[in-house]
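Here you get one chain, nothing else, as structure tokens; it is the form predicted alone.
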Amino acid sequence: MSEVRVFAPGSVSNIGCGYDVFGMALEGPGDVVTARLVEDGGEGVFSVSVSGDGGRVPTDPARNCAAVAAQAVLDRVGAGRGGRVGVALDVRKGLPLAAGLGGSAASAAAGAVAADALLGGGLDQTTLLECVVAGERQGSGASHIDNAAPALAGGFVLVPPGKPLRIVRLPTPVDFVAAVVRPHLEVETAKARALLGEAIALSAGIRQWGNTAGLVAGLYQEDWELLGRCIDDAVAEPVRARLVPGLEEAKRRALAAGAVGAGLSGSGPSVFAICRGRSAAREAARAIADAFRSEAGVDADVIVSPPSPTGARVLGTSASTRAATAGTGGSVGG
């Protein structure tokens, strides 16, 4: 094999309450990595190009997350090869910059799962995470588990705290479908996570493990109410509010056309409302656009997706990565 060419979704995470623990995987859209073995051309990942991103994402593979992913599976795989093995990335975003959709966990989960692909690695989850988390690392500038998690293996998933690091796909109901809406803004997840501090008000905690106790509880046993009563986020979204102008209306209209609960997704601007099936997440969406028009004045991109039961996947290898396209794609729109 000399060419592997992977898809990986983009991701909801906090989901409220959540902070840094709970994950969602999006139908799509998504990050491509294509990863070829390149012989005598180099060691290590050497070459990296990217498509999509208006220029802006790194080129140079020590600061590129994808390639830093890739990099750290070489690191665990490659001496079992022998003698020098040289990859080269191709990265193609599909995912906007600075939105709170996962953007760096999906080129770093894609990157990753193109490498030991490509390797023949057959690393376990765990693994792969480590190596995710580290191309996160670079891309974000924090290890933000709650996207790179949901990127890699699909679902929506529990990521718990402390070593080893480990993935719990928690059950969703099965009408359960996110509105996500990006207002044509940006929100540097750095900045973002910097506003928060280190210290919480005693009270504001026990409200947060409150809700991420209720919303496990809300997810096994299907109760609409305690999950809408629960996605409430009493420590970062307050603090990150201001960085969204027309958060607090559009959350506001979501409720009011139906949505079970709503909040930033990641550090924002995105937006994100749980809904009863797709009707209803198409309305929610609608509001929350609408919202962002008439208060912010800016435009909105829509996507309207259930978890995606699969994370980053092969789309194709050297002998058919061409014709192997179908599955990059989620519900969306303008």
The other form holds:
There are 2 protein chains.
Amino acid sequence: MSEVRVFAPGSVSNIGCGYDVFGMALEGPGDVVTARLVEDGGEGVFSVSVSGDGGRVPTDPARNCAAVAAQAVLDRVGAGRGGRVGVALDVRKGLPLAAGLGGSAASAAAGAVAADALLGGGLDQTTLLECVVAGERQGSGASHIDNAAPALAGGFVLVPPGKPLRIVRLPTPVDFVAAVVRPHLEVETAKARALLGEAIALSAGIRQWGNTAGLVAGLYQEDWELLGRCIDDAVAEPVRARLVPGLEEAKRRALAAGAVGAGLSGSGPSVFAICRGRSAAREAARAIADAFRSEAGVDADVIVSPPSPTGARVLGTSASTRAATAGTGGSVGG
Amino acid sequence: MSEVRVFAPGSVSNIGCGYDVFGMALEGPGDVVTARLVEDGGEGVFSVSVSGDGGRVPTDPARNCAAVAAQAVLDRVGAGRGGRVGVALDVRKGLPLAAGLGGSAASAAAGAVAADALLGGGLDQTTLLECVVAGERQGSGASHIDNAAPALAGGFVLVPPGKPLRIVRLPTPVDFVAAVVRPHLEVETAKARALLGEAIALSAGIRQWGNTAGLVAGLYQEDWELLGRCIDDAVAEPVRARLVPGLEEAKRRALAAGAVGAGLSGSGPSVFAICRGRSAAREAARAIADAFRSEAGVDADVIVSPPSPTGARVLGTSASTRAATAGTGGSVGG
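Would you mind generating the form predicted in complex with another copy of the chain now that we have the form predicted alone?
What follows is the whole complex; the chain from before opens it.
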């Protein structure tokens, strides 16, 4: 094939306690990356076009998430050097920027999977995840494996420490549904991370690792009391809350509307609430959006979604006349 | 009844990553507390005798773990004030002191359960756990719920943050066996805790809460790769290691002998290794004991045990002639 179109979903990271370790893929909006083999057009990922971003996403291949991730794939399959393979990317942003919905990770995951499919690389998940992380680092100044992993693999996932990288898919109760509300505010991830500093209180750490353990146990046991108790961030949210006017009221109203737990999605400003069933999630979403309207004077968009079982996926392929793939090396599909 | 004899097991806390949140009850040695109703002898828990401790455990009821825990039970069932109930305790220490095997928690758990059985209190697990924690605090200068919970309830347990206190029993693979080796060294828990300070690096925290989440997932999924990866302490062991000569070599040899993971039991000096099956655990125990002999020049005792399914339990009751319980109030058994 000479052209591949790949979708990757948005995601909620942290889920309360799991800073840098938990993430959940969402149904609904996502980014779409089309990768095209171009003969004699350039070397590696040489061209990027972006739409749906209001002109804010860089099109320089060295600074674009999808392109860096795709180039990492090219490097690993041994293509794209010496002028043998040129790849052009088209990135269509379906996810908002700086929203805390894993937009950079989605672009990177779509870019990596598109490049892998285009080149017939057949890279394993661990290698693809390394490529996604490399790309995502471009977008937000740090690697957020808690968005990269669900964007790539789907589901509710844990990324445990240690090498090689692993994605551990966790089960969720059948009525586990997230309400995700994005107020029309922006928070720069890098700024939100900088607020955290390098050290935390031991007591906060103990709460956090008790909570992550309890959240996993709650998922396996479908123990909603435990889930609610453990969806609680002792580390990141307390210092980030002041970047998101209306957050406390939004959480309060979500819980009052019956949500099991609520918090910032990633570094915000989006807010998630975990609920039992879609109808409860719709209630919570409405309550959160109302809070942002009354407390911060802003409108908000709403997603109601269980963990999306699929992550980055090929939407379509074609053999474009613009790409002549003969002679591009053994690892490249025709 | 007028006399109750209760056993409570030793335990391994932390299990690598779960400082203050994970604990596992052991088969084998434990402490035994006999509680006796004594008419006109005194008020509340007024007398304590201790054996098996080399004279080192305080017999002052206000400073003895078992007595403080038992008194907490008396307080909660509304007995033991106003001279209505007098209780004498006999504590037989089967667990070594300052070993990192939850000896204070075992005494406290046995004391609490003995008092509850003696008085017919029928306290629920949460209330009993509060009493055990109150007692255990006497023994080590801090409350170690990660020993108190398994000593009381048995099994491999998680104590999640939040109120009310809860003990979450986690499943373990059928061949999940601990090798626990106590070198003939002592570490004061309070001193080991003081080394930790009040703050930790954020990066260490992230490792720790990824590990606790992964360890729980590994237990549910019987995923030994995940268990081995996550039995790793980023927070406490690095600073405590210097209190235990030979630790690094002991861990190295345990892993070389096939252990899945290894680390300090609680604040040490005991070392645990998690193994697949009893025979592997015996190998690991031997390797650890050898390391302490060659590196620190000390002998060591060995326990090989899966999680003990039972925690504190009544061994026997009797109606002693020394105790006339009539008129001690409605909540007191005859």
